[in-house]
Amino acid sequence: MLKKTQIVIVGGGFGGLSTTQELLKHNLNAEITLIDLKNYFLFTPLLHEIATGSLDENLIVTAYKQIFKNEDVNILIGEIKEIDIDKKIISINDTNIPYDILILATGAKAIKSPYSGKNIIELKMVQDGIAIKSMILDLMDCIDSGQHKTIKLKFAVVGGGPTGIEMTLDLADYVRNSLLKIYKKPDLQDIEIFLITKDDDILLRMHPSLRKATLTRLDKFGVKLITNCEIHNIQNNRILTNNKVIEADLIIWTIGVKAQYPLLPNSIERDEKGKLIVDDFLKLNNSSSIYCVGDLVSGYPMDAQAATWQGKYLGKNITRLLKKQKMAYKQYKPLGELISLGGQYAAGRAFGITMSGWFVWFIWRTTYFFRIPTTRKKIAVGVNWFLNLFSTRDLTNLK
């Protein structure tokens, strides 16, 4: 019997998951091992919906054991301590694991806020979404019961990228169409939402027409956009900037991410942002057997669409490699751009056409629905989304 090829995939985000699923389609003579710090896949594009009561937190996480319950995949939980490129061994939890092919899919980590405080919360993990929702409800309860110093309530979202925009507008919709329909106080005019960015515009990596649609939506919800705003310090509820002081009861930090990966030799090439440089087939430069997918790959956008495409592309080419066939080059071409803009509204662009409204929101929902990894979670998420059309969102405080 032929010895099985040892394929080790480090990281179970969109890139790692997509690679694993593609490899499993081809009945290879290979043993696949998936390693992650946690035992579940996190559907990050829906994280802001945990913070605003649209979804329960368990609906955007799925255990790898459930995703691959009928597949022959070894699931290991732990942190990579070392990679020995010469011996083709990785160390995890004081155990050495040999590999023939190593795929790095460790993604990116949030750029942490340099400021700390109980009212400053980053949006990266499930726990962050729960904490944001909890603080929102705490503040509303304090105002409703007369324990807050005023009936005024101020929220600030820091970061003008897609995450910041979706968080801001979903928060605005949550306030209008759920919180203010349940709580007696405050009124709409008592709540202010700020969106703060250091740049001169929002969504700099998206098409100008999408920025225009987003600005219109921000204006409709009464969000106060502050551009060219450099934050110098945050003291309690006061954000000190280059041109003004902004008071906020809750500050949600969504500024950017940067590539993360295990310690690699200095000979491995990186770009100016620290992302790993790969060849046309996603193989790490100066390596014979290490490939990369996802947010850590230089030359690709840092989003779920690109990571999923890379996973499928790499999975197909590794299949060709193991079958002694020539790898097939294919250039990445994004299918389009989509962004949720609060409520049942989204904007998107594909084939040179920009559209916005309920129909685009339906496309946005459908796109993500089919990417949810298990049927059970698909049904649960679909039911939640359907119920949200006819009722207020959840107000349970799970602090």
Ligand SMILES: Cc1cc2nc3c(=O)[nH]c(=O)nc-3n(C[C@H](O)[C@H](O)[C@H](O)COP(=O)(O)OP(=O)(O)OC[C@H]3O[C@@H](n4cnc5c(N)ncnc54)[C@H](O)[C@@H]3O)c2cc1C
Contents of the next structure:
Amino acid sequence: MLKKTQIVIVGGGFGGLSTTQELLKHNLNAEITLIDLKNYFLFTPLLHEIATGSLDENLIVTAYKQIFKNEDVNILIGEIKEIDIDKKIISINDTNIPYDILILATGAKAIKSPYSGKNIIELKMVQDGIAIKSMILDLMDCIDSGQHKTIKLKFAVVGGGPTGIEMTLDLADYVRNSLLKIYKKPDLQDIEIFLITKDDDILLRMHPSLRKATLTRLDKFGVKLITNCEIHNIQNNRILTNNKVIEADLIIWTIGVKAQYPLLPNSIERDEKGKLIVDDFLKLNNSSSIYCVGDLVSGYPMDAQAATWQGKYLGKNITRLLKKQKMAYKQYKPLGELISLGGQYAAGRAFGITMSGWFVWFIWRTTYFFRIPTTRKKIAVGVNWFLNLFSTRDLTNLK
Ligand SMILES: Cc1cc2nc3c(=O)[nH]c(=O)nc-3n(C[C@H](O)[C@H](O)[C@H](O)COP(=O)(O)OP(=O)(O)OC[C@H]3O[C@@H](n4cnc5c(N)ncnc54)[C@H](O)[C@@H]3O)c2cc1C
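Next up, the form predicted together with the named molecule. The previous block was the form predicted alone.
First the chain shown before, then all remaining chains and molecules of the complex.
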């Protein structure tokens, strides 16, 4: 029997997962190994729903062992720090793993706040979602029991991109339709939510019509949008900016992300943002058998849709390669844009048409529902969402 091709995928996010799933469809003479820092896939688009009690934290994560329970995939947990490109070896937990084809899918890391404080939390990992929810509930408990210094409660979300917007509006809805229905104090007029961006507008990479729909929603929820606002320092609850001082009990930092990958030789080309430059078939420039998918790839949007598409595209082309066929070029065309805007409301644009409202929210939910990896998690998420339609969201504080 022919020796099996060793395919190693580093990173099991949207890109790495869809590459692995595509490769498995084709019954290849290959040994597939998936390596990740953690033993689970994290469904990041629903992370803000952990912070706002919409979903239990274990519902947006799924163990790779369960995703691939009937499949022939080696799952290894650990961090890949370096790649020996000449010897075609990577090391994990002091074990060397040789590869014939290496796929880098290590995504991007959150740009951290340069200021420290226990009231400043980034939104990237599931633990961040839990920490935000816990802090919101701590503050509500403090005010309700008269232990807070004032009756006023102030939240600030930093970053006017999709993550900042979805977080802000879901928080605004959580406050109105769950927290204030259970807690006696504070009142709605005592709570302020600020959305801070250094740019002159929000959602700069999205279509203007989606921006307009979002601004209407921010206004409806009474969110105070502060544009052209550069943060100079954060001292405890005080955000010092170029035009004013903003007070906030909780600061949610959603400024952006930066491509991350194991140490690579200087000969590997990167763009000005540090993303890896690849050819038409996602092969890393100046390397013989390393491919890349997801947020770390130059020339593609940094979103789950692009990462999933790249994974499928690469999986199909590696299959062709192993079957000694020519790789087939395809250009990435996004299907559309969707953004949830708090409550049962979302806005979306596809085929040149922008729509917003309950129906788009339903499409947004359905799209994500079908992308959740296992049937068990799909059902559990569906049940949670259904219950949220009729009752207040969860207020359990898992510190
Ligand atoms: C809060 C938040 C909300 C988002 N909302 C949306 C949304 O609504 N819609 C949308 O389209 N996109 C959204 N995104 C963006 C989306 O999550 C990313 O674009 C997508 O996850 C990129 O996929 P990826 O495979 O490149 O990376 P990731 O999904 O980040 O996966 C990378 C994987 O690599 C692993 N890894 C990293 N370094 C190493 C290493 N050295 N060794 C081993 N493993 C490693 C990580 O543990 C991780 O599992 C959101 C992102 C965040 C943070």
